Amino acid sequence: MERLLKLIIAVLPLIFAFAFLVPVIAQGMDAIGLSAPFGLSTLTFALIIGGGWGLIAQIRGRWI
């Protein structure tokens, strides 16, 4: 159980990115009427942007 909690805490930036940032980016784009570039859906674009930002935060250890 302790190892599971340590694993969850270790990947918390990625969990936050996919559980919070991706839906906010996708819904925000839909709300203001922006379309994603290259013919992507807004959800796919949000997954790329939010997931990339979460991965950078995971590697660097900070969001900024």
Given for the second form:
Amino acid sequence: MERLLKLIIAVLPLIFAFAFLVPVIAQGMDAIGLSAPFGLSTLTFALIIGGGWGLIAQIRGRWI
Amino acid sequence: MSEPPSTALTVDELRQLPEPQLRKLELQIARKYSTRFPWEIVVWAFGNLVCWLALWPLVLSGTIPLWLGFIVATLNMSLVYLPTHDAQHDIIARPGQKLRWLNEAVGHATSWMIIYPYQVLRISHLDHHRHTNNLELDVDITSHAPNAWAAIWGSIRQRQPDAKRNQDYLASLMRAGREDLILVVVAYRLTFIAILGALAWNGFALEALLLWWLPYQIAMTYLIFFLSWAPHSPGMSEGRYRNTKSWKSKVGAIGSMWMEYHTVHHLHPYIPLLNTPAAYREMRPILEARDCELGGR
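Having seen the form predicted on its own, the form predicted together with the partner chain:
Everything in the complex follows now, all chains and molecules, and the chain you saw is the first one.
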């Protein structure tokens, strides 16, 4: 249990990114009518940006 | 023989009094302002909770626009902390009193909105009172900063995963022997992310962002600025009459959430928040005689 808990805490930035940040970016883009570059869907683009940001936050220990 | 009221004596006369007599006068004033039941803070706590909860159906049904919901939610989040703060200090009712349940209800009903278990806020905040401005033991030491902008940046920085503030709160729970609460903290965080995620992946990401996540972040920055940085930093040291200050805020008493009178709160934390201005005014000559930093207030 303790090990599982530590694992969850350790990957919290990634969990936050995929659970919340990705749909926020995708729906935010849709709301203001912004289309993704290179013919990507907004969700794919959001997965790249949100997931990438989450990965950076995971490695650096900070979002900004 | 009864003591003369403190206001009848000048600051110089108060300075001549022996310490026990000065202390007695200070306590007389503190007790005078601590006996009233703080019904306003109870109404504040539950009114604020109901208002924020009502925003969700109002926004989701399109009754009010999201931008308006965001403004109200930010106000709601900013107003969350002070009722739980009064509850943390047992101001609504002490253990064993008839209305103790109400004290605890106010504490629990409010603190979850800012993703903190009430018990954790209480333990860490009382630790802050015990060790104010101590570099090792004050859980709020990370809010110290040389100027206002540094304080705002520091507050945002201390909400990051690698922040020292997280470790300081953890250490406070360990010192109190309440390691069990670490699990509760994690459960609160995970539940918060789970709710945000469930809303977001069901098409309500912007509502979750603007009714909870962003208002929470703005409110925490505001709260830490006025409740922690402004009264304790910069330049405040340790010691009963030196660890906090009073000051005249540019945004007034309400805008700074009555923190202009924080000296009174640290000296006598059992005085209800909304009584601190009156207690401060009456206690001011004594505080001046004790060379407290009063900053023109």
